[in-house]
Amino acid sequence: MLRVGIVGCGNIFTMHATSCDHLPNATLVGVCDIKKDRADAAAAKYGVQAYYDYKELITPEKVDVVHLCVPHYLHPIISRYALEHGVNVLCEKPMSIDYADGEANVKLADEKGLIYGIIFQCRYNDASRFVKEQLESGRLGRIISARCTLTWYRPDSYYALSDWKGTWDKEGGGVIIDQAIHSLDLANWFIDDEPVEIQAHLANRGHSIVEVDDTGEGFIRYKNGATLSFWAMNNYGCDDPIEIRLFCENGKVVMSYDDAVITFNDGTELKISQEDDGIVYEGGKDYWGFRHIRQIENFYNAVENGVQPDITGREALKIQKIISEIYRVGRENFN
């Protein structure tokens, strides 16, 4: 039975705590938050000890796994502390703001022989898996061109509720690193090749209390010749479903997080929609998806069996490198 601790009892906490509660090979033993009321409420709900300093949770409880659900800038800091103290880490995306910090923790995990994973739960959606399987089977052939689009709503009032979102130093950016990172990761995972060129433009067009990007668009060229175009904005009037399109040698794919349609050149059509797994994440948001439990189960099994999970820190470096380059290029002409 793995002993689990969770650092951060904010919005995303429920996805981790509920998943842990439903899995037979782990038990939650402690939760931590610098905001005492949140830590106390979470601890009372799950019948565990509350902590207000992550260092006090990681060492006294002797946890096997720590989940990190904290602001972006703290991800590499707490990951490093846990790894240094012999604890396996499952961290929410992004692994860091700065690419070098993520790379350093990957190296540290390898040196310590520990498991270091980063949450990209959308890879576990039924639609995502289905498309990946069709690509890996060769039936769709090579991806020639891809595009992803995200139009969501994050008003100034959304940022006003947070003491870290909407900041360059604590969040690391806006729509690209916080919202579009999932669809960019999926598209990059589908293409499965090395980017050789990244163009990007970032802007803040609809917000008055933050200076980070609320709009981003760009173009990525890969070593195998595939291209990926992206457009993301969080100043739309509502949260529309994201869309990823793939133009392949043998067909086309149109998908969101919940469904996918594949149309082959011979006219054959395949469809899939997300199935309800019956788990209720109290306070969970639809746009997070509901597949955290699949990734968390994969991670726990990896720790138990001494193998690497599907999405390691090293795997997460692929999208981290892209996000970092988008910001490096995009901030040169930011307006």
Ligand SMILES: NC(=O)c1ccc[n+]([C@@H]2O[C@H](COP(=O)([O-])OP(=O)(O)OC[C@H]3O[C@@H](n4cnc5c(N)ncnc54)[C@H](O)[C@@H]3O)[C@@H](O)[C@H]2O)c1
Contents of the next structure:
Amino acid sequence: MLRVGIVGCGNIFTMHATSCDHLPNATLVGVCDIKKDRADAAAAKYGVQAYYDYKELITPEKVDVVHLCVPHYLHPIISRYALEHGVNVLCEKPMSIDYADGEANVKLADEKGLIYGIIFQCRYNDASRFVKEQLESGRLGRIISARCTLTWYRPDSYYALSDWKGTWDKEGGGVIIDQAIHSLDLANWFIDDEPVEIQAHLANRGHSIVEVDDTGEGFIRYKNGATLSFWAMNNYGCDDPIEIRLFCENGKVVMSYDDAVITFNDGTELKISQEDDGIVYEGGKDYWGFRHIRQIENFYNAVENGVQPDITGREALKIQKIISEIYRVGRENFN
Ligand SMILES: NC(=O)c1ccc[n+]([C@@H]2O[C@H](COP(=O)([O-])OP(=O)(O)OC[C@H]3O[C@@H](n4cnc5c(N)ncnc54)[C@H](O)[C@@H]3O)[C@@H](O)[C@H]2O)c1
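Switching from the form predicted on its own: structure of the form predicted together with this ligand?
Next comes the full complex, this chain leading.
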């Protein structure tokens, strides 16, 4: 039985704690939050010990795995602490704000022989897996162009109620690093090649109460000639489905939220929709998707068997490099 600790008992905590609760080879032993009321409520709900200082929870005497569900700027700091102290880390996205911090922790995990994983649960959606299989089988041929659109609504209160969202130093950006990172990761995973050119424009058009981007658009060219265009905003009037489209040599893919339709050039059509696994995540939000449990299961199995999980820190560096470059370029012309 793996002993699990979770640091950060805010919004996303439920996806991690409920998943741990449903998996047979792990047991939650402690939760931590600097907000005492949150740690106490989470501890009472799961019948575990509450901690208010992560250093008291993260020790190999207490836990084998720590999940990090804290603000972005703390991801590399607490990951490093856990890895230095001999504890495997499963960290929410993004692995860091600065690429170099993520890279340093990948090296540290290797040196220490520990497992370091980053959450990108959308890769575990039925549609994502199906599209990836079709691409890997060669049936769709090479991706020529891909595009991602995200048009969501985050009211001012979303930022006003948070003590870290909407800031460059603690969130590291806005719609790109926080929301669009998932669809960009999926498209990048599908294309599976090396970006050679990244153009980006970032703006804040609808959230004068914060300093970061609520709009981002750009273009990525890959070594193999594929292109990825993206457009993301969280100043739209509602949360419309995220869309990812792939134009491939032998057909087209349209993914809308968790559904996908593949139309081959010969007219054959394949469709896939997400199956409900029946687990209730109290306080969970539909737009997160409900596939954290699949990635967490993969991570626990990897730790148990001493192998690498699907989405290692090294794998997450691929999208981290893109996100960092989007901000480097996009902040030059930010308006
Ligand atoms: N994968 C997804 O789809 C998804 C969805 C939502 C959030 N997230 C990610 O989850 C992470 C947390 O987001 P959230 O919305 O739950 O934020 P949140 O603000 O609701 O929760 C963060 C919690 O961390 C606590 N915290 C801050 N500093 C701490 C410290 N030093 N030690 C212990 N606890 C500390 C805060 O008090 C807070 O309760 C972020 O990385 C976010 O991007 C991922």
